[in-house]
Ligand code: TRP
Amino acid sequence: MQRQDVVFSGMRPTGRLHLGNYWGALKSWVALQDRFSCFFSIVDWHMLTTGYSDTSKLRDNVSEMTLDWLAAGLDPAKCVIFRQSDVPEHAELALMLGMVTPLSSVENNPTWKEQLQELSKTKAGLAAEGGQTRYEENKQGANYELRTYGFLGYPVLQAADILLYHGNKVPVGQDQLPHLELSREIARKFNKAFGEIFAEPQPLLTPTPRVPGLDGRKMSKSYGNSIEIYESPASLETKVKGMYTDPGRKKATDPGRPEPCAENPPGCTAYAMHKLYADESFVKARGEACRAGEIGCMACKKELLCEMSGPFDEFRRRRDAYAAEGGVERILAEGALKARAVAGKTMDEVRKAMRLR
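Hey, can I get that sequence as one chain, in the form predicted alone?
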C-alpha cells in the first residue's frame, strides 16, 4: 500500500530553546509543516534516559519548550504537536522492536560509547579532585551513571517514535545520519521477521548553519553563552552588545578578521549572526568593510540588533499569545488524540503481523 510522506522529529524537553535550536532544527520544521504530514514530539521519555535522577523541572520544561515551538512558527492546525508519554503505543512498539534488535547494534551505537567515555573522564577527574566521595556526591546531580537499560536501548525507542507514524522522512543534519541508520536497520530486521510493515525512514538533510554563542564557542545552555528565543528587547540588546568580536581590534579603524582564522579561531560572532539575518550582498559588503577598518564593532552590532529585533518581536508576540490563552496543555492533549489515532492503527498492524491478535 502506498503511503503519503510523513515527517517525524522530536526534541528532549530541556526548557527554553535558543537560536542554535531554532536555526538547527525548528526553522526547517516550520517549512516542512506546509509540505508534509508532520508529527513533532516532545520526547520526555528520552529525557529520562539520562535525566532520570532529577525530574523536578520536567513538566515546566515541557511547557516552556512547547511555547518556544509555537513561537518559532509551528502551527497545531498544520502539524501534530504532542508529548511522547501521552501516547503509550511508543513504549509498546519499542518493546516489539526490541525483540528483533541485536544487542551488538545498540552496544556499537557511537553516542552510547562517547557518553561512557565522558563518564570515565568525569569520574577520573572528580576522583583526582577529592576521591570517590567527591564522585558519589556529584554523580546524583549530574547523572554520570549511564550504564542503564534505558540509555542502552534508547535507539530502539527512537526507532519506535519514527515508525509508529510510518515516518519515512526524518529531518537530520549530516552528523545525525548514523543515528537514523540504526532506525533503518531495526525496521529491516522487523520486516524480515514479520513482513513488510515499515518503510525505512529516509533522511531529509537540513542545513545546519554555524550558530556561535556569545563567546564564540558553540551556542549551548551549559556554556551560558546562548540567546534564547524568548529574549526581552532589553536582554537581547545586552547580549548583542556583549558578543565576541575580534580581540585584535583596539580601534574602530583597525582592520578586522570577521571569519575564523589562525589569529582569531572563533571568528566574529556578530559577523556570523549577520550571515543568518542579513542577505548575501550585505554580508559580503560587511566583511569587506570590517577587513578594511571602515566600520567599528559597536556600529556593526547596532545594525545586527536592528536585523534581529523584527524576528524576535514576532517570536514574543506568538509566544505571549499562546501563553495568555493557557493553550499549551490543550494543544498537547489534542495532539495526543491525533497521534494515538495513527499509533493505534499501526499497532493493530504490528500485533497482527506478529500474530498477537
Given for the second form:
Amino acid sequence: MQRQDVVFSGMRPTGRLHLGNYWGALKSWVALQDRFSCFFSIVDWHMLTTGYSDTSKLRDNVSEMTLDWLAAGLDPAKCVIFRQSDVPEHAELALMLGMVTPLSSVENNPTWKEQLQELSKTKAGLAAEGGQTRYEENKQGANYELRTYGFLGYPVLQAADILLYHGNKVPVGQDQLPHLELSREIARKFNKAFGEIFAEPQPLLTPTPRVPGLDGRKMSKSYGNSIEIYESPASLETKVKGMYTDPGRKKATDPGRPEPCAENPPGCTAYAMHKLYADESFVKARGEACRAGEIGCMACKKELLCEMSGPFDEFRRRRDAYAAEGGVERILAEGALKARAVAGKTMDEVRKAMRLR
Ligand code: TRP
Ligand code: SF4
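Rather than the form predicted alone that you just supplied, could I have the structure of the form predicted together with ligand TRP?
What follows is the whole complex; the chain from before opens it.
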C-alpha cells in the first residue's frame, strides 16, 4: 500500500528553549507543518532514560517546552502536538520492536556510547567500571546507575515513536543519524519477520545555521550563554548589549573581525545574529563597515536589537495568548486523541501481523 508522506520528530522536555533550538529545529518544523502531515512529540519517556532519579521538574518542563513550540509558530490546527506518555501505544510498539532488535546493534550504537560518556563526565564522585563511568550523581548527591536497560533501549523507543505513525521523513540534526539508521534497521527486521508493515524512515537534514551563544561558544543551556525564546524585552536588551564581539577592538575606529578567524576564533556573536535576522545585503555592508572601522559595536548592537525585537514580540504574543487560555493541557489532550487514533490503527496492524489477534 502506498502511503502519504508523514513527518515525525520529537524533543526531550528540557524546559524553556533557546535560539539554538529555534534555528536548529523548530523553524524547520514550522515550515513542514504546511506541507506534510506532521507529528511532533514531547518525548518525556526518553527524558526518563537518563533523568529518572529526579522527575520533580518533568511536568513543568513539558508545559514550558510546549509553550515555546507554540510561541515559535507550531499550530495545533496544522500539526499534531502531543506528549509521548499520553500515548501508551509507544510503549507497546517499543516492546514488540525490541523482539527483533539485535543486542549488538544497540550496544554498538555510537550515540549511546558517547552519551554515556558525556553524561558521566559532567558529574563528580563517580565510580568507574569496565573503562566506562557507570554512575551519575543526582541533585541529592546519590549515585544512580546509568547503564540501564531503559537507556540502552533509547533508540528502540525512538524507532517506535516514528514507526507508530508510519513516519518516513524525520527532521533531525546530524547527531541523530545513528539513531535513525537503527530505526531503519529495526523496521527492516520487523518487516522481514512479520510482513511489510513499516516504511524505512529517512532523515530530513535541515540546513542549520551557526547559532553562537552570548560568549561566542555554541549556544547551550549548560553554558548559561543562551537567549531564550521567551525573553523579556529588558533581558533581551541586556543580553544583546553583553554579546561577545571582537576583543581586539578598543575604539569604534579600530578595524574589526566579525567572522571567525585566527585573530578572533569565535567570531562576533552580534554579527552571527545579524546573519540570522537581517537580509544579505545588510550583512555584507555591515561586515565591510566593521572591517573598515566605520561602525562602533554599540551602534551595531542597537540595530541588532531592533531586528530581533519584531520576531521576539511575535513569540511573546503567541506564548502569552496560549498560556492565558490555559491552552497547554487542552492542546496536549487534543493532540493525544489525534495521535492515539493513528497509533491505535498501527497497533491493530502490528498485532494482526504478529498473530497476537
Ligand atoms: N533522540 C531525539 C533527541 O535527543 C529525540 C527523539 C525521540 C526523536 N524520539 C524521536 C527525534 C523520534 C526524532 C524522531 O533529540
Ligand atoms: Fe561585531 Fe558589529 Fe562590533 Fe563588528 S561592529 S565587531 S559586527 S558588534
